[in-house]
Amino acid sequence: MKSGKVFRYSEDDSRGRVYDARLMGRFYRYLHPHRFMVLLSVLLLLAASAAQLVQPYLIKIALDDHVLPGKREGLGILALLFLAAFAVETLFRFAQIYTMERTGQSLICVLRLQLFSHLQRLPTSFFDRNPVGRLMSRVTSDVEALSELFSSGVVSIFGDLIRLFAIVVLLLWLNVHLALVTFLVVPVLLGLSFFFRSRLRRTYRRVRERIARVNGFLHENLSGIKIVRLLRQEERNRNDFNRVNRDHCDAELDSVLFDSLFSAAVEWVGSVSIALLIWYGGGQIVQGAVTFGMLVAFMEYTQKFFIPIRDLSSKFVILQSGMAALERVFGLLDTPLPAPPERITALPARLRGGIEFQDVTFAYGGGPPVLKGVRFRVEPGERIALVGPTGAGKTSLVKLLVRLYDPDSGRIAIDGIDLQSVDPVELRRRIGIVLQDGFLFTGSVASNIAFGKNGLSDTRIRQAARLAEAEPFILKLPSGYQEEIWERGNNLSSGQKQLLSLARVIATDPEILILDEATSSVDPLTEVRIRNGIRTALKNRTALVIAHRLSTIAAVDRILVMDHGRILEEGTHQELLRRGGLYQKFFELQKTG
């Protein structure tokens, strides 16, 4: 059955300028530490071009002064000089390419690290608005495009311009009349360049847009491959991808068509120029005005004149790709970071753990409020449960507490210290969180437990695993604590991932603990183990426990019932049941369910 699904991906900044001096000026600032290597590369490029351009002149001398007069003396020396010039060109060309590529990779390494560091400091709301796939392309493919822009684009174009200028000077110096015959085709070349430039630019835009759609489609469908298989949509997705892939293929073919036409047209114009030289230069030879060697040299220089022009289309694509990449990369780097507080308040060596929300209101990205005037207080060491339907605002409240977001109004304080004046990094060192879906990183079991705190000893890692009830399953793994964890922990069960997440939090020894649906997706036996680990983790700590299953909050001191961004009820389990409000309805529904 034909699917009506259309995958949409917006590459809104793909229409950059062919050349933007402002962006290039900013890009060149990154070259300043490598300026001597760049200068060396330019000098090598000039030397290689000079060695290349001397070769046709050596052929002219050999033909006019030795071959045609029949003089063998000195011909061997000219042949050796020709080989030496070719060897020097090859050596300098190698040194220039190596120097430029090495400089480009050093620059790209620095820029990529700067991008990654900037991404890690951006506010959480930025990632709500920007897909992960797009951000990954900034750090990978866009940065690589800048490397190509530096080494194969701007530098190569500069070398081509120097070579073209040198050839023009040489042709005029050798023979003005033959040079003018050669230049007769230049207006045609300029016309062809302008004609194909706009078409190449349009096809390039289409290629960029189509490849963005292909990448977006792959990212979405490979991330959801389990759902695709469960719902048996492989054939439908194959057809959808075939359409997206075919669109990209058609755009690439259009680009190849215009590129081939332009190259063929330049070749044809070059052949016309050679034919004109043979016609006019042959006549000049007959009249004795031009030597045969000079005509051959002119033909050699003319061929070298058309080589960079023939490559113009590919360099045009590199230049535009680099300009678009520069705009995207600098656009990301220009994304403002959260403003630091005017006055930073240092946290004490050990928090008591008192938490206070005072009339806190919050909305995501200017949307409707998800928290509306929330007010409550948690005493040091007290264990509070947050209960309520989906969308009540429980998780949003926790995000504000760890300053992933800041409230639109109101005040949040820990031990009387306003969180707006606290360094978020320092704050998060003091708060441990176990999420509903424990996220693990590639690496060993031990490195995942130690992820939250640098420099943890093996003894502390094992102690945390034992306290979290995680050691029994760890020791059953083939390599124990050194067992490699796959991407997102896919070689472990949900319960095992939760136990490792709990061990990670225990290892950091936080003063405040947050449990967000920590037992929502595990079997009863694993839930018992997680509860035992949680009981250990809660000792002498302030705790906020978010739960839908009321069986998980039996050990708390107080329960806050939330709905539509407000706290509607507050009390112990028995007190709330006696009131007969929203909490009792939850309890009855779960008991009957």
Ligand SMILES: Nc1ncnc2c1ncn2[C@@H]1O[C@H](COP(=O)(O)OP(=O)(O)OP(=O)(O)O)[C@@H](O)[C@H]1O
Second form
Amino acid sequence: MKSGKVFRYSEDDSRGRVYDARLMGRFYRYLHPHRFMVLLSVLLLLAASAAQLVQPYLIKIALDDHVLPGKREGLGILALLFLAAFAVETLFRFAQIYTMERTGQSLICVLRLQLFSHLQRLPTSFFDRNPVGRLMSRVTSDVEALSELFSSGVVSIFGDLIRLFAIVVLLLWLNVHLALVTFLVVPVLLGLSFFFRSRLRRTYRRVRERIARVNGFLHENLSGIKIVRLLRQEERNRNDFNRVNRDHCDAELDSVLFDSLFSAAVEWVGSVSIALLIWYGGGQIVQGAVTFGMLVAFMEYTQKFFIPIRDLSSKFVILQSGMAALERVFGLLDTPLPAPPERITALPARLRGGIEFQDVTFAYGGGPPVLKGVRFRVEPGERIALVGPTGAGKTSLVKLLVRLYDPDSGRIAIDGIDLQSVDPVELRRRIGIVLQDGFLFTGSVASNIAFGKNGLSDTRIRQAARLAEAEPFILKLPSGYQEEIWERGNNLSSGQKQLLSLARVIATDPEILILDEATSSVDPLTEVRIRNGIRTALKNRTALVIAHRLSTIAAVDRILVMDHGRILEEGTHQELLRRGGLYQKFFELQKTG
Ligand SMILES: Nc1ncnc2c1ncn2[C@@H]1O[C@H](COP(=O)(O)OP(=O)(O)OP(=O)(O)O)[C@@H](O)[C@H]1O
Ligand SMILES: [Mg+2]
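Beyond the form predicted alone, can we have the form predicted in complex with the ligand?
Entire complex below, previous chain first.
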């Protein structure tokens, strides 16, 4: 948990544009299936605005044609019309918001699924480079921002513009002189928005970057909470978090400052406009050039004119973060998938199980090579142990064999079929693999054993558990086979996890078995059980075992010794001991250690 690491999570929306036509063009394609709903929503919005703009005019008629001349009749109807206009406005507004949100939600569903499927197909190396926290925020908050961009951004800004335009036209139509007086302040407004625009944009971007840091920091620290405690890093991480958190609060304060300054300034300009109307319009009334109702209507319209302008800054945020989200979501969707093989070779119905590595070289994402010209053969049905010091490249080698990664050069073949032309899913169905860290999933014990093999009967599950010698501990669990396993198998000990993983591989009965033996040691009884489980799992199939236990090494036909990404020695236990190389040293150490 180095403090510098935190900054890897910083957001990468360097452009921070408010409107990007290319991105929006692509976004509109997602809206296409919903175009009728969008059209309906726009129509509703226009109707609601019309109903809203009628209201001041009704007041003008009531004042000028009825109140001032002292004509009572007709006032009741006008009051009812006013109410009706208000009712229509609210009803249409509700319908508009609902249709908009509905479309927004369908958009979210489609995009999230698309992102998830894309993530599922991305090469494993992608996940080495991209922290989980960041990917999660792509699928959750970024998609959310997109839907907001659409539902409260684009459409309502469009509605605001239409309303502003309508008010300008209305005012000019009602009285050109008064209208021009009202619009005297417009240059000031333009100046204000110009002044605040770049400042607001910068602070909003800073807020987003910093909240992403807070999230990234939290993710790393909570998922690694045990390590943090063991290394007693609480104090230091608290200080780091304090810094990240404070940075975010400062940025948030800046944005609140500019935001409230901006809306206060707009309100103030609005009042200047009203004051001008009182001064100039009042004089016009005295001279008899303007009616009283007209002035009241003007004031009403002027107020309605300033509301959308005042809210502009919050719309601005939505647009800006929506654009950044669009950029990131599309960026993820554009991450290229592995090229499909030129031709797919189906694996035969029954694999014989011969494995061949021919000069395989491999490095993780442009790093130093981890495998350097690895070359070996495993005959069908042969059981091979792979041994070597930590970091030698053993786990990497078996990851290539199940195509979690592909070699940079060289060739890997099973029964003479180049793996590059085999569908990885098909390959993994035929090769059973037990990983070093024995990953389990939430679900029952039984479903974890049957995992990867649909419709496995209870009898088979129990049989496998018995063969793996996992049954004694399973039966001791409060709910036995139905006991729920927590996330990542957190409620099981490491020995229990190993036993379950063995039961799983025995149950699925693969044609080729890969076993990356766990290094953690267990009590002697469990040790014996694991040993017997491994022996059962190895029976009657080709197996490649990364062995740490002598008992496992004793159960195989041949041993490969690896170091620094190369196979250094190869032979039976006796042969290797006689050679007096790395293996012999290893063996001596284990015996005495
Ligand atoms: N996902 C990864 N990204 C980058 N480098 C990695 C990754 N996984 C492993 N490495 C590096 O590759 C090298 C070989 O690792 P590997 O896991 O294959 O070792 P190993 O032989 O299985 O060791 P052990 O006995 O400790 O399990 C190491 O130097 C390691 O740092
Ligand atoms: Mg390993």
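So that the term is clear: the rigid core is the largest set of C-alpha atoms that superpose within 1.5 Å between two forms. Positions refer to the first chain, counted from 1. These numbers come from a predicted model, not from an experiment.
After superposing the rigid core, the C-alpha of residue 462 moves by 2 Å or more between the two forms. In the core-superposed comparison between the two forms, residue 496 has its Cα shifted by at least 2 Å.
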